[in-house]
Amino acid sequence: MVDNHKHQGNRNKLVKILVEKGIKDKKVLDAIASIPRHLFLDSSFENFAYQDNAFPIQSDQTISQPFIVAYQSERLEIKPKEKILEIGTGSGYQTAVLLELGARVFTIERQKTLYLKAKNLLPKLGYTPEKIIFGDGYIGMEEEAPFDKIIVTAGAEHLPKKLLAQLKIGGKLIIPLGKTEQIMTLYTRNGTKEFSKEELIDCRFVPMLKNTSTQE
């Protein structure tokens, strides 16, 4: 797996684009500058890997647009050692960003092919989540709760209440809500039964799937 000066130069150009689009968190920008996004894509997309675009991956899924990855990460205000639940491992790229930010990452993938690929690829690149499972993101990971932050990387038609219940008081959940087009929405848990909601930006994600029969 090759990561050379050309790739680094392209990452630096991508960071400049993200800054122009309003990303300010230096730690998030440094993470984007460090991670070889081209290695999370099919080799046929290598020359396009550092454009600010989403690209198809296996199982009719996509690797998110770098701006969206950076935006979700920035809005969660992640601090080192925080427990983060990621719903939708996908290619593993967002997982890597969370790990670069110093988080302890617990991640769930609904598509078996993507789960197996990410589980194999991430350690090869030096990224080790606390736990990566094949399962239903709507259920979350109750056995590891509560979490400081939860990030959902697929579009949900409705808010999964089980995920809200797995947040610590003071914790934040960011999720794209809607059917074909979504609104990025940020929830903060202010008390045992008290939550605040902030609608952020319009976005478009692949749909969040459920009803997986087993977790491994």
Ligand code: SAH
The other form holds:
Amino acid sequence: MVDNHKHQGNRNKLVKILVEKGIKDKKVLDAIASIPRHLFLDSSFENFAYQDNAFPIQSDQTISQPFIVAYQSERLEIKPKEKILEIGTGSGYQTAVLLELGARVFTIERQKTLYLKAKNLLPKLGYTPEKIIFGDGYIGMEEEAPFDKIIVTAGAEHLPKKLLAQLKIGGKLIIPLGKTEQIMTLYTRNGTKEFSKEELIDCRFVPMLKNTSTQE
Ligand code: SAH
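Same protein, different form: I have the form predicted on its own, so give me the form predicted in complex with the named molecule.
And the full complex, kicking off with our chain again.
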């Protein structure tokens, strides 16, 4: 698994593009500058890995666009040691960004192939989530709740109520809401029953699939 000066040069260019697109958080930009995104993709994408695009991974899913990864991370205002629940591990790239930010990450993936791949790859690259599980993100991770922040990286038609309930008071949840196209939506828990909601930007994610049985 090679990461050389050429990859680093391409990452630096990607960071410049993200700055031009409005990402300001230095810690988020540093994370993008240090994570070998090409190693989260099939080797045939090596020359494209640092373009600001989503790309196909296995199981008909995609690795999120770097701008979106940076944007979701920035809006969550992640601080070291915070407990973060991630729905949709996918390639594990967003997971690595959250870990670079110093968070304690609990992540769920419903595609077995992707779950197994990320579980194997992340530690090899020095990234160790607290928990990586094969399961249904609509249920969340009750046994580890409450979380400081929750990030959903698949498009949900409706807000999963169980996830809101797993948020600490003062915590934030970011989720793309909508069917084929979504609006990135940020919820803040202001009290036991008080939540505020902010609609941020248009985006397009693979769907958050609703079911109780996970895919083998
Ligand atoms: N953050 C990932 C995004 C992958 S795409 C990355 O950048 O690589 C979204 C992922 O969400 C897919 O891997 C998909 O299988 C997963 N997903 C969809 N519905 C889910 C659900 N209900 N629970 C957990 N994961 C889900």
